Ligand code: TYM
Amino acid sequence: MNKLFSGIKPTGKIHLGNYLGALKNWVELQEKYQCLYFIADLHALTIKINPDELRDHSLQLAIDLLSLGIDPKKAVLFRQSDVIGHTELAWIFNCLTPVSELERMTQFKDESKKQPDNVNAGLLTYPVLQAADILLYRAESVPVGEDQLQHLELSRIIARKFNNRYQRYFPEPKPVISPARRVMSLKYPERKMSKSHGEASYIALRDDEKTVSQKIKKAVTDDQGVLNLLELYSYFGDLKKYERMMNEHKSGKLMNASLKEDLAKAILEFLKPTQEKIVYYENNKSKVEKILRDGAKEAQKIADQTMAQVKQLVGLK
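Will you show this chain by itself, using the form predicted on its own?
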């Protein structure tokens, strides 16, 4: 079965944008691929993050992924730092990658602007570690949105450089373009939903009923804002009702208060079973830790085989 690899950073709450943009697709891909999903805690070190926060966020993220439907019987779920090989392979790839390739990366420029007092070397070499993450498992496929294609292309370039210098060994991973929805902010409807825009801009997976209702009630309702709320309703609500509300919007008869009330109900209905599972896993954290340990063991088997062969090829063995 085709091997597919993807990861997510433990840098805060999962919100509906994360779910619709990537994680919903992860759950569906489990049925079609041999999936490896990881919590990218090493990548999280490129920002200033408290050690206790990093530990807590990593475990909470694992709980959220399991609650959304990631099945350890179908996919390997693990913490990046629990597997030896990611950073080792990244160093080998660093020695193949021109600095000019890294300096032109859009994400490096964007992240440097966000944290001008912390433009560390990790930000620059971030995509090399990403390439190592993928190629350590010799993954053929990576689910990406359009905005992530540049990083995946660098992974393909690095694989090609290694194969040309030493021996054809790494596959050039192909993108699986996800039917990702670009979910927009409740507060800034012209921008993508993001934690960086503040609590009022997104609905988090763990938000309670009161919080969800208040956030939607306060959502911006200019023309773009209403279209954003309607689009959100199309993902979680009744499609016939959505079509009716779209017609009402076009004719200028849509009541924003009714739209917000219906949207809140639809989102809360979606969140309820997931939040019940979150409560279960929060009360059984040892079970979650075991899933992560077992996943790391499975991932380590593949990583060990890759690194043994890579070291032989580059002359380290």
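We call the rigid core whatever largest set of C-alpha positions still superposes within 1.5 Å between the two forms. Positions refer to the first chain, counted from 1. Since the model is a prediction, treat every value here as computed from it, not as a measurement. What changes on going to the form predicted together with the ligand:
- Once both forms are fitted on their rigid core, the CA atom of T106 lies 2 Å or more apart between these two forms.
- Core-superposed comparison between these two forms: the CA of L96 exceeds or equals a 2 Å shift.
- Superposition of the core reveals a Cα shift of 2 Å or more for Q167 between these two forms.
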The other form holds:
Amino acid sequence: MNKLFSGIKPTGKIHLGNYLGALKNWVELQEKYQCLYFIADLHALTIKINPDELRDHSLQLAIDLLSLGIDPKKAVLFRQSDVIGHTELAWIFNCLTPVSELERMTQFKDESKKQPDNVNAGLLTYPVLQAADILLYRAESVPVGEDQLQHLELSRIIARKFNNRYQRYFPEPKPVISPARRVMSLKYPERKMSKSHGEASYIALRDDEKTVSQKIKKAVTDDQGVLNLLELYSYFGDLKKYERMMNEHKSGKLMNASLKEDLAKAILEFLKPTQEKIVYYENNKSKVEKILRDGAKEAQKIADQTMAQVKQLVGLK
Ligand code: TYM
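Starting from the form predicted on its own, produce the coordinates for the form predicted together with the ligand.
What follows is the entire complex, opening with the chain shown before.
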């Protein structure tokens, strides 16, 4: 593992699923590897999103990432649409990707059901753009949650197709999966935590104390639900206490109310310093804009090199 790349869509609030499944890893990995992280604003266009909202969400997302510990001195942070090359490489990859591979993507099927009046071509070719994002930087490792594994598998297929057709040029990028590969919903314990299942199903990074406490109080506590809460506790709380509670749960002695109280406390302890940093960056937006501009410049240098070589290889130059 040496060059790492990953991204997140600016389609709303960051939640604990994003954090535990991917962003926590991003922060840890920047200490050891060359990392590029980006805000996938072109991908956000596959849903109907108001232009001002998209702009605001992108900046808020940058603020959230910096507040969580992404350090522009260690990792390159940029906005996808600021770098020329993503869509150009995606077009070249489009011409190598069988439509049948795209039609079998679970996310395409799910998203098409969610927005039946807007099954646009971008929704279908979304994973091709994702492959281009990664391979534009010839990244080898991609820290993501479990829901992105199928897209990554397609990125490897696309890299292989390119290498076979032209010349061995792209690495086949591998996922880096965190222990919290699939964080579950508070409201629907069998589903993953996601923005699309309503406010009550997730804890957002920017939720205030009252909201966090209420959401956890209302969390479903069937058997799976309790296990999910215990798992969440294991990430934010005290491990010894977690083991004790797990044993109590197994012997039917665990009080759900006290688990919820402890969990809310542990999550709030994590959120407090992050939210303080969010307030700081919200008051210093020009700094954030500059970080994104500088990041885009860095990313563009790599992108330009790749595109010059790719164009040569495919005969566009
Ligand atoms: P996005 O924006 O949906 O999610 C960002 C990251 O959060 C992870 N994640 C979760 N992990 C565990 N449990 C959950 N409940 C949970 N919910 C979300 C996701 O797996 C992801 O790692 N297609 C990508 C964005 C993208 C990208 C890329 C990623 C575009 N190009 C290139 C990597 C490389 C997406 O929609 O992530």
